[in-house]
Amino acid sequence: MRGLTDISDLIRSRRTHKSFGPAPVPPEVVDELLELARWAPNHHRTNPWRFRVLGPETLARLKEAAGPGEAPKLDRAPTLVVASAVLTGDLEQDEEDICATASAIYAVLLAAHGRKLAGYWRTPSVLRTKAGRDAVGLPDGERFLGLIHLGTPRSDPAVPGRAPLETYRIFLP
């Protein structure tokens, strides 16, 4: 793969990985990724995102909450980060903050890819349950948006099909 210095190349070459090497992402690299997330656009500079990096005790609680059918999926990557958005109760602001948090998650994934790390944005149902939320300390007033899996890639996933521009671009008079 050639150097990923151009943002267009970075966007087009990022893939969802479901198979990771065993080494965790060093904490200082996780911090670099999360620092970049704060540059995501957010109306009124609310900084609504929260990122919880899971340690082994928290992961064990989350796996227990997930149950035997879903727990193995939590072992795919050596580094897991729960992403959520703080809600205010104002519907318009909350919608903007959810979108801003989604942008911040994408910034993390792109930054990880730029460092030759693998990433996967999941939304496992366990984190929408009381037991799952309690396991990771997700309080009421925060909306779960994703579980980010990070690690070293074990494979090079195929380029997924994408709809042509003409199917989603609309010109208005």
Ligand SMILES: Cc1cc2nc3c(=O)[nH]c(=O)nc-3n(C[C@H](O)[C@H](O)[C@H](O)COP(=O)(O)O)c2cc1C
Contents of the next structure:
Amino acid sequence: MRGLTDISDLIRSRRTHKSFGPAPVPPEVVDELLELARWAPNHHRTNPWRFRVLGPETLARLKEAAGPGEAPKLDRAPTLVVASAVLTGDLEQDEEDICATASAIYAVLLAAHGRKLAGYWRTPSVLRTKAGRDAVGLPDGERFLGLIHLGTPRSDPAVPGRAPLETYRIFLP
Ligand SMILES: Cc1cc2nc3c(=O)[nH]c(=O)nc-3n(C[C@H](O)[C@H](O)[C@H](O)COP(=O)(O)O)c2cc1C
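Can you swap the form predicted alone for the form predicted together with this ligand?
Below is the whole assembly, all chains and molecules, this chain first.
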């Protein structure tokens, strides 16, 4: 699948989608997105990311763990991927591996957007609980970083405000 290719346009126009059409992302397209994740920078080439693509049984377990209040929110997107970082216990390495995994998640979101798919990086609290982690098979030693929602866009989300360059670019003498 090919779509937008200019990286500046891609970065500016990617949006968080919260409303998705029913069609799941085909497994081969999920693989295209996740194959791009491995090109994210990672120090010492630790390849720390793990992406678990949820099937229906796992989603049912996760919804059970989430409870009736939160479970319906897990039905928003047809394709869900749990992104996590494998940690070693070495604080410096772990910090870098978390950064690398966040970069990999962003690569997936940009790649999805480039294919005109909708994406959403969500951090539902259920995946910070033991029950939620168990539901998706997250072992001790992996840090949950995001539940990536993927699917077809149903709307054109508004552009959230961004701080202007002058507020965060600091020239040093
Ligand atoms: C680490 C991380 C966690 C996020 N978790 C959530 C979340 O739990 N719920 C949510 O609505 N948005 C979440 N977001 C999405 C941001 O709210 C969103 O990126 C922001 O509003 C800017 O919108 P945009 O992505 O369309 O530019 C998360 C983003 C990041 C980077």
